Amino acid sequence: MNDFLSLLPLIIICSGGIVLMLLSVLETMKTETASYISLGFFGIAFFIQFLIACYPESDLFAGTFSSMLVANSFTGVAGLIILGAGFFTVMSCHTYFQQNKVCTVEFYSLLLFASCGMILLTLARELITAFISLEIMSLAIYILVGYDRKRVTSTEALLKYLMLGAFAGAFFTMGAALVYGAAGSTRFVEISNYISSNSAATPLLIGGAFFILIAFLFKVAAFPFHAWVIDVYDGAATPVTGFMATALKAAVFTVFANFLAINGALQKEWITFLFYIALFTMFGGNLIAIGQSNIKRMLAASGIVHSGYLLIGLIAISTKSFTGSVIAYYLAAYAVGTLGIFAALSYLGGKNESRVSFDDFKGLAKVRPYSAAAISVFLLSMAGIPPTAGFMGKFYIITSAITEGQIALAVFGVISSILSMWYYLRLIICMYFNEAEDSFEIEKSPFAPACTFILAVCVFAIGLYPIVI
């Protein structure tokens, strides 16, 4: 029964995608109705996932799937982040598409299918299953990125993401083949057994793990595979960008952590490599973000920096007692802040996303003080200012690095966090220390504003949760 319950959110989301795809052929079907149906599926799945999130680890239908799918508290929290991101993205879309008439019923179906692939990816404990999950997720995301076919930046983003994503998929396939050549299996359990009785430094295993790591690093936009993320985030519709920045990152970092935790010897083999990747990812992302005048592009660059912090979490994991709690907490903290600011941009951005630069938001606090306050909360959380969720997330990442002896990496993480305040505070200064040049007229749909304020509350709730509990 527990196995079925663990798979039930995945089944609900997949069913939702199929139902909406079938309903899309009806001429009477409206996009607003599709958004309500999507909210229902995401809401029900989130509620069930919440009830089962803390179940003990178990192989789901081990006799049928041969330990290819495993659920535990780490995957449970990752599933909650993905489903929550889907729910709030649909809310943002409801408002966004009233100003930007490019939506069809199929859009929401693709959003559900992307979430389906992400949840399956978090459960995967076998390389072919992980590859199939990655492709389900990626194919839906490719289409969502290029959904506005009349916008040049959207088409350009789709082309870049599709071409480079295909390379990432090829690297993953090659890596899985080499790992199979070494261990004789693609299941994580048997790869671990092989490493325990042999070595993690065999040529085939090193080559296979290297290609798989490249694929993961591309998906999370880590250095030096980050070049695509700025243009893709900028070209995609604002709610889609928020969904990519949070749900996709949660899914990929979950399977990334599970892969490294296969065996302690495998993780130790790659610690030095990941150390430099994390370092360059943090500081490279900061340098790119500082030079941006477009808010979406700045947030894309800051997403690179946050991938660097999460890589510190991967370096500091303890394979003997791996729970993933630090990474899961950071992903949740990052998700509420990022989803919140993209929800705000969804209704403040205007028709055809006409407000995109820092200058466009000058004086926002004079005209819409609550929106400016909410955006400030999200930015302060991403900068790591207490008592927000972002502060606690970075605190756990830094302390876990110190515990595992990665003192230098912890220090670089703190320096990177200080540097990031430059571009986060810059937007706050624009909103509060300038006269308004725009009336910031918006559509009267309440969904995106409601989503923004719920997430602002979540920033403090998640930040105070470890203290209260």
The other form holds:
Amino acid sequence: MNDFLSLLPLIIICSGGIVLMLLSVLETMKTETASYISLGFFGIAFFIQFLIACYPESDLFAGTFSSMLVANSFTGVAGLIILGAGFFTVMSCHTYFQQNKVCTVEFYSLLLFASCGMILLTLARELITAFISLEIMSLAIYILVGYDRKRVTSTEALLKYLMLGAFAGAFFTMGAALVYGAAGSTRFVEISNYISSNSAATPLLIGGAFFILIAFLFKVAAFPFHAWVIDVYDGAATPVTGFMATALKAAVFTVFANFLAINGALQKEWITFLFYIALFTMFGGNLIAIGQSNIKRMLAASGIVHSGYLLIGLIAISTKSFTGSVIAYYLAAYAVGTLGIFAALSYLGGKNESRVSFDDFKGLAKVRPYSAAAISVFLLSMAGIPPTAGFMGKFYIITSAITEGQIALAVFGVISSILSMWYYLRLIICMYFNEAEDSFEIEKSPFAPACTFILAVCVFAIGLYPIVI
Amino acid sequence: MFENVLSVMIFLPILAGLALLLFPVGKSGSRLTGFIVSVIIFMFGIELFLDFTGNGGMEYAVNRPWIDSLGISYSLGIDGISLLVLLACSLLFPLIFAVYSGKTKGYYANLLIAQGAMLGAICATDIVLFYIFWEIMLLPIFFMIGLWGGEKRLAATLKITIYTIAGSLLMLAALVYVGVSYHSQFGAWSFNIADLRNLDLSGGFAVTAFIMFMIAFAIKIPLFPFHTWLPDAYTEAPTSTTFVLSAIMAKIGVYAVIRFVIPVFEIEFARFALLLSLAGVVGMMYCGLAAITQKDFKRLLAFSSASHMGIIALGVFCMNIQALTGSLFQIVAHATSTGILFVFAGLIEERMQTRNIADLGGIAYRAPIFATFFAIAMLASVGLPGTSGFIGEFLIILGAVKFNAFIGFLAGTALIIGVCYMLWMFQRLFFEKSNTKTEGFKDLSLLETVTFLPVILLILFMGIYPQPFLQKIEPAAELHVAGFTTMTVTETVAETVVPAQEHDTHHKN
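Return one more block: the form predicted in complex with the partner chain, after the form predicted alone shown previously.
And the full complex, kicking off with our chain again.
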């Protein structure tokens, strides 16, 4: 029964996607109705996930699936983040598509399918399952990125992401094949047993893990596979960008952590490699972000920096008693802030995303003080200023890094956050310390603003009551 | 006093400030709210001071677990070290609300939030909790300077924000290091200063962590050479923000060194004490000399404030009871005198629309009460006997001579510089030529006189009869210094042993 409950959110989301796909053939079906339906599915799934999030580790239907899927509190929280991200994305979409009329019913169906792939990815404890769920997720996301076919930037983003993403998928299969060749199994448990009795440094295993890591690093936009992320985030519709930045990252980081935690020996092999990746990801991301004048591009670059912090968390996971709580918490904190700011951008962006640069948001605080305050809260959370969730997340990451003896990395993380203050503060300064030039007219749909304020409250709630830890 | 008085004192202003931001309240309504809240805090502060027993331990302590898995707790408490800082922070706020009108409600809300956060930082005995309040403190300052500051406010805002955030993020890394070290030495998580003082830290990382802490606090104090943000920020900020910055926030930097750095890093502190006290003295001299040359009297006061922070910091670095008591006493003395001076500077600016010393003169003939008050505050600031400044500075110089005669000599010399620029400024502003511009200068109104009188009386009272204050500080200061000296003695012994062992092993190899 527990197994079924743990799987229930996945089933609900999947059936939601199918239902919406079938409904989309009806001519009377409106996109707004579709958004309500998908809100319902996300809401129910979120609620169920919430009930089961803190179960101890268990194999799902061990007999039927032969331990391909494992649920524990880590995957539970990751699922919560994904479903929450889905829920709030639908809310922002509702408002966004009143100003940018490119939506059809299939959009929401694809969003559900993408979430379905992500949840499956968090549960996966087997390479083929991971690959299949990775592709379910990616295919849906490709289409979502290029949904606005008439916009050139959107099409360009789609092409870039599709080409590079396909390569990453190929790398993953290659890696899986090599690992299978070494360990004789694609199941994480078997691979771990193999490493325990042999060495993790056999050529096949090194090569296989290398390719798999490349695929993951590409998906989370870590250095040196980060170049695509700026254009793709910029080209995609704002709510979709928010969804990609949070849910996708949460899903991939979960499976990444699960993969690294297979066996301590495997993680040890890659620590030095990941150390430099994390370092360059943080500082590279900061350098890119400082130079941006477009907010979405700045957020994309700051997303790279946050991937760097999460990589610190991955380096510092203790494989003996792996709970993933630090990573899960950081993902949640990051997701709340990022989703919030993208929700705000979806209703403040205006028709055809006309307001995009820092200068366009000058004087927002004079016209819309509450929205400006909410955006400031999200930015401060991303910058890691207490008492927000982002501060707590950073605190845990640094604590875990120092506990595992990675003091240098902790210090570099701190220096990187000092640098990141520059571009977060810049937006706050633009909003507050300038006179308004724009009237910031928006469509009167309450969903995205409501979503923004709920998330602003969440930033403090998660920060002050860090239950996950 | 009731049990949770500290929590109420912290969160009442914060909540009132947030409520002001959220609800549509008019200008005067928000000013009135601010005034009422600050008067309530004022009452609590007085009550707390009178009820304080002064036995050296933590009083009004609250200790509730917050994040169990990392041992972070919501723990507050007041002892002789924090008492006077708390007093300064709660006593001076009503004055701001009473004197300054005409700002919008956002400004008053920010002032309230700043007060709450500062009280939180003063009361916190858990270092993570302290850090949280420490950071929140900066946000209202950021908005107050950026939104309501002078012409070059943007540059000043950026400067102070980047400086302080850089400092405090370094401190974050350092405090996590301290917590993790506690975990590895005692097998349990705790960030409470009562536990952390048992830590035994040594090695390169400990020195780095110590330096990170010191940089964060040195920026806030500000200690030479981290003071460069100060003249811009103090000058560009609205006067009441400058008041908050100089009278209270800077003191929290000194207080934090005493509270959190000394108990944890005794050895490193002893090792660096001479260097740090030199930084204090050099800062005093440098800022004093810089003050002499200023043409803008607000900027002059900014440098003077920085110069006096140097002597307060020096008192902490001397590591003996006289200097520490003197520093703690001087915290209140300086808060009242410099705070009042900044308020008066703001009044002159408001009435004359200029900050240029050369444009003014002869104010004393037009406004005798104002001139008298100004003179008292100024004389307290330069440390004339009979005013509060004398007691503190005397004790600090005494301790400094005991610590190192040369440092004591330099500090004494630096005080003379203070007399130079202050008296010269007073002469140029208040006497000298009778200026046509100052013809219409109005004296203090009755309301203003009544508002300032208690502070002026406090300055005189503290100078003539400092016993009630010193009594409450001394036991805690003694405890602090006692724990410190025993630690250094044992550690010096240990240190002499360690190299010998290393030498032996080296020899065998």
